[in-house]
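Listed next as structure tokens is one chain, alone, in the form predicted alone.
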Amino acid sequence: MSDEIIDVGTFDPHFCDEIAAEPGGEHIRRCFSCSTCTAGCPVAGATDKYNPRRIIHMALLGMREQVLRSDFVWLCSVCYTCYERCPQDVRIPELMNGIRNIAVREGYIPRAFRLQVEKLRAHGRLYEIEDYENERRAEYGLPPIREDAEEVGWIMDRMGVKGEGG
């Protein structure tokens, strides 16, 4: 049991409406907490942090900040096991994407994703291509991979994507 005290005065009764208006979140109110989604979820089996039923319950209660600030909404592997088994057609992977979209708009992005943005800005891809990789490609008759961080950075600037520092 957690010792954390939750102030119900911070709950947002319109949070589930906001999720329902988001593409993918339309069916959030259909959930009646049967736990079928959690029982078949491979991520929930690997970590107690991810529990689709609990996330939906928190969202329906209006625990906006707790849901959006959490890392657990980012753990969904989009395997669709929950979706295939849900008797109410809640479409949990799409629901998690809807919640993530709200979180991103609010600036709640996990550090790992911000670091990936920095890599994209620096190298134009998620990892740096060094001489060794291009030498190996040449041995197989493949063209070298060039880094074009400037072009990727331009796109990211146009899209308003910020990295770790932003």
Second form
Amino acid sequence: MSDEIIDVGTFDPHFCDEIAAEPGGEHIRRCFSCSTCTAGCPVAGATDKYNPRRIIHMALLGMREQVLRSDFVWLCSVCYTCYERCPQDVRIPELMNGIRNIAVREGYIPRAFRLQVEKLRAHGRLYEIEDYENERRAEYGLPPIREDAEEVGWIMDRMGVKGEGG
Amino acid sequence: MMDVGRHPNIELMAYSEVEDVSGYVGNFRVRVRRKARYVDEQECTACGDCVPVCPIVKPDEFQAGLSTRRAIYIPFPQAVPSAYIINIDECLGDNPIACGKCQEACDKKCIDFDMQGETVELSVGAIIVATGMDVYDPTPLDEYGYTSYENVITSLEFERLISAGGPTEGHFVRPSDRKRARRIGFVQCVGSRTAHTAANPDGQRGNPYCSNICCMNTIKDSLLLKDHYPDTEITVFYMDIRAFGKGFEDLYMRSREMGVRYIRGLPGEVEEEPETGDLRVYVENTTTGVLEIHDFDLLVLSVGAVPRRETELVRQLLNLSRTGDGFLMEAHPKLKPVDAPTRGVYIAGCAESPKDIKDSVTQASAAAARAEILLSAPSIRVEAITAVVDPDLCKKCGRCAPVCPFSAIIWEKGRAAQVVAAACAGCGTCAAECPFDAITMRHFTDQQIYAMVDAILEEDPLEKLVIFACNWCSYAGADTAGTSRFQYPPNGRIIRTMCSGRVRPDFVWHAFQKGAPVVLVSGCHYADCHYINANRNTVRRVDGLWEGLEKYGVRPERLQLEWCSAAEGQRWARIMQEIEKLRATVTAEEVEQTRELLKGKKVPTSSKVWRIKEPTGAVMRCLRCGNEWEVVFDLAADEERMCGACRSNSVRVILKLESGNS
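Alongside the form predicted alone that was just displayed, please also present the structure of the form predicted together with the partner chain.
Full assembly next; the chain just shown is listed first.
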């Protein structure tokens, strides 16, 4: 990873309990580090920033700050390959969701996600619909799409989702 | 094997099937069907003249399908008796138009198409079960590509490829182009140590246990390869190398010294290069945390061991138990490792658990010695705790015979039941089942137990917990709780029975009529009964009692059911505390009311015997915490019934759903 020296005294030994109490994170302690997840992971193949085995190992060691503040937990694409293959049934995509939930509660959300929320609130979907898209749709005889930001905004308010700065 | 075939005191019955076993220790009667070989095994000299003329070509099972055999064949070169055999399902027959060529080719005229199978009755004193194991089929593990790529093989296929008696006569080549493989990878724990088992709805990707033999097999294979072809590059992918036996660590070290690479991490993906047939393996080396790519000519999947499916038939014939992983269960894991729970039956080899040759030989020697002890004794001693039928009281209904886990009760329609004392293990489920009190359980008679219930409830019945505990697990669990100094309420009064299956519904009814606030029935864990499966009857009877209590307006949760093993002292203490909490909710008025309600009411007997073949769903309710949930289960299987919320076993089926309904 890097050459920095880590102070073990800053580790939180209860971090894995915290994750185990989170829906999806129940099986974290089952991991015996066989690395089946990482070896088959499409994201890990693309970037060495993401390594599910290392994340679980860090969490088990209690590296709370490092895990929550990192952006690597947000890289999981939830393809469920590791879920299928994990011999210990650790349910890694759901575990990552669990860790993300803790990170959100602690206020660690990567900027990209905040911007996506902004976009969702503004347009009701993750992509802005402009005349160009609807013209193309009309060419193929498809009905135009209209933006429905109001309803989505209403749902987001009810769910307590806030965008950047919120 | 040749020694066995030649030994004057051993009669070998190859190509035969056990059809029925009756009788008891020292006096078993075994019916064996000797299947027709269609070749006279005394006359056949195994000259092999019949083979080249046979037109039928089939994959050879012994060579793992890597070579072929004919419909007339010898299963493997060392097979005993050394005589040919015709697989009649594959053979075209002796009709001269169809075939019959082998008959013409045989000089000694020992091929007889009219040969019939015969049934043989044997009288034997002891039976040793050594039915072996199978290997895991890695088809569900699609990331290794076993079904897609020719050069991905199992360790068993590897064994055939490197064997001098194998299809390549020991020239080690890979399947796709028959060239020598120079770069070979081994993947460990294929089908072992996984949580994705058959019980898991996501599918069967193996078994939860460690298969014991695969690590050493791979190490042996790597040394064999290095001996034959020192320039071979070998890489082993593993999660833990378990080299625990005598000399095993030395072998492992030697393998490392000879240049075999051991990489900690299991491959996640295997890809084939279509032109060359080479394999590319993606793996994370967990010691460095780096994602690595390895190229191989051949990949060997070190497959785990699984129980043989055919063993299930033998198991049912002999009344044996099996553990959760499907292997046969011994009578005691430490003190009776080769005895089956049924007396006179012994287990050896991989039928009991996966093990290597040395352990199999050790266990087989032990089983033979145990059987010899039995056979050389003029008479055997049995425990005095056995059941006795009073022929005058017996109404010849025959309800006792099917509940006996040891088949120790002989009953024919119109005849009084009879207990075979030598086969009776003394659990007492028959005595609890008999509606006419015709069976006396020596040392645990009905009168004794009623007297104990009466004595418990004589003074301050409202303060007492009436507990029925089985001798082997729950009573011992209470002992463990005591010797470990666990604190629990002191007002529990334990009535010891040999098995929870001894608890007659009348005892519980009697206790409630005498003013018991709560009653607990406790036994060994559901699939772990000391008397094979006698505690299944306990569940059936308690189910009936719950129904009866509810019908007459008594809270069914006042009768509790628990499983507690001898080692679970802490669990016993916790159960006691929870039962005490429950008792505190029962008032004097309620007890009085119960006595009124149950006065003169018939004891509910649950005559229904579970015989549900199709898996059905059910809605279950925990009688401790009130939790309700739906399960899909097969009551005929060893289904552990436990509440997920409070881990109580007082779980009631409140609604049965037809299959497909859930």
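Residue numbers count along the first chain shown, from 1. Rigid core: the largest C-alpha set superposing within 1.5 Å between the two forms. Keep in mind that what you see is a predicted model, and the values were worked out from it rather than measured.
Trainee: Rigid-part split between these two forms: do residue 147 and residue 100 share a side?
Mentor: No, the two residues fall in separate rigid parts.
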